[in-house]
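One chain comes next, on its own, written as C-alpha cells: the form predicted alone.
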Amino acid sequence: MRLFIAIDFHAEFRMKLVALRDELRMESMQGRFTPSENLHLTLAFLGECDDKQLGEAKSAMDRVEFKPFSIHIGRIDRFRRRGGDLWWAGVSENQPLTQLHAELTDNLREAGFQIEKRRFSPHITLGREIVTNASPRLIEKFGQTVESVKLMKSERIAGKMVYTSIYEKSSRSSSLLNQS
C-alpha cells in the first residue's frame, strides 16, 4: 500500500480551493490540475508500506495530541520545475499546524519511516506541469478548522489516482473509517 497522513477538507473549504484551481487552469496553457477529491494537506508521505508499517502508522498516529485549530490559505504560488511548474495554494503559518507536523514525524522516524528532514512547508498542490503566465499573489484569506488528520491509501483505479481514508485521528480519539 502507498500511504500518507494528510488533513482532508471540509465542503465549503474544498469549494474555494477548487475555484482558485480553476481560476488558475483558465490562465494556463497546459497542466495536470488537481482533481477536487484530491485535494488535501499532506503532513507526511510514508510510501510504500507493508501490513506492519500500517500498524505502525496507526500507532504513531494515536500517540499525538492536539486539540481543534484553524488553518487558513493566504496566497496561491509556485515551484519552479522543468516542463511546468507545480502550484499551490499556501497555509499561513501556525504553531498548532506546526507542532502536529513535528510530533507526528518523530514519531514515525521512531517507527523506522524514513521522513523528509526539509522544513515543513504547508501547501495543497493544485496541479503539476503548468505552464501559465499567471503570476504568485495574495488571495483573500480563507480557513477551516482541523479536528482530524488521516491515513490515507493512495492507487491508481481505471487510470485515476484515488485517496481512501483508512484510519483517523481526531482531536478527541481514533476511530478506524475502514478495514485494508
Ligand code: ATP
Contents of the next structure:
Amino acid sequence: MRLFIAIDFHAEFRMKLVALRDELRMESMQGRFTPSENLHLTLAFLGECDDKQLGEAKSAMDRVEFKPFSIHIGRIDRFRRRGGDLWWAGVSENQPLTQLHAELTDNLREAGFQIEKRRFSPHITLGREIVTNASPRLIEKFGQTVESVKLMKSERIAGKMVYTSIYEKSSRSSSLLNQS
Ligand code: ATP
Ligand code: MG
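I've shown you the form predicted alone. Could you give me the structure of the form predicted together with the named molecule?
Expanding to the full complex; the earlier chain stays at the top.
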C-alpha cells in the first residue's frame, strides 16, 4: 500500500480552497485540477509500505504530542514544470506546524523510513500540469484549526486518485496534557 501522512480539512476551509482552485481553472488553458475531496496538506510521504511498516507508521504518529493549532492560507504560487506547472495554496509560516512536522519526521526516520530531507514547505496542491497566464499572488487570509493528523492510503482506482484515511492521531487539549 502507498501511504502518506496529512492534515485533512474542515468543510468551510475546503470550500475556500475549491474557490481558489476554480478561479485558477478559469484562468488556465490546461491542467489537472485536484478534486475537492482530495485536497490535503502532506506532512510526510511514506511511499509503498508493508504491514510491518504500517504498524511503525502508526506508532510514529502515536508518539507525537501536539495541541490544536491554526493554519492559514495567504497566497497561491507554483512550482515550475516542463509541460505545465504545479499550482498550490501556501500555508503561512507556522511554528506549531513546523514542530509537528519535525517531530513526526524524526519519529519516522527512527523507525527506518526514508523521508525527504528538503526543507518543509507546506503547500496544498490545487492542480498539476497547468498552463496559465496567471501570476502567483497574495490572497485574503483564511484558516482553520488542526485537531489531528491522518495516515492516508493512496490508490489509483479507475484512473482516479483515491485517498482514504486509515488511522488518525488526535491532538490533546492543554487541560488533558496537564492531567497526564
Ligand atoms: P499522482 O502522483 O498520481 O499525480 P498524487 O501525487 O496526488 O497523485 P501520491 O503520489 O500518492 O498521489 O502522493 C500523495 C501525497 O504525497 C501528495 O500530496 C504528494 O504531493 C505527496 N508526495 C508524493 N510523492 C512524494 C515524494 N517523493 N516526496 C514528497 N511528497 C510526495
Ligand atoms: Mg505523486
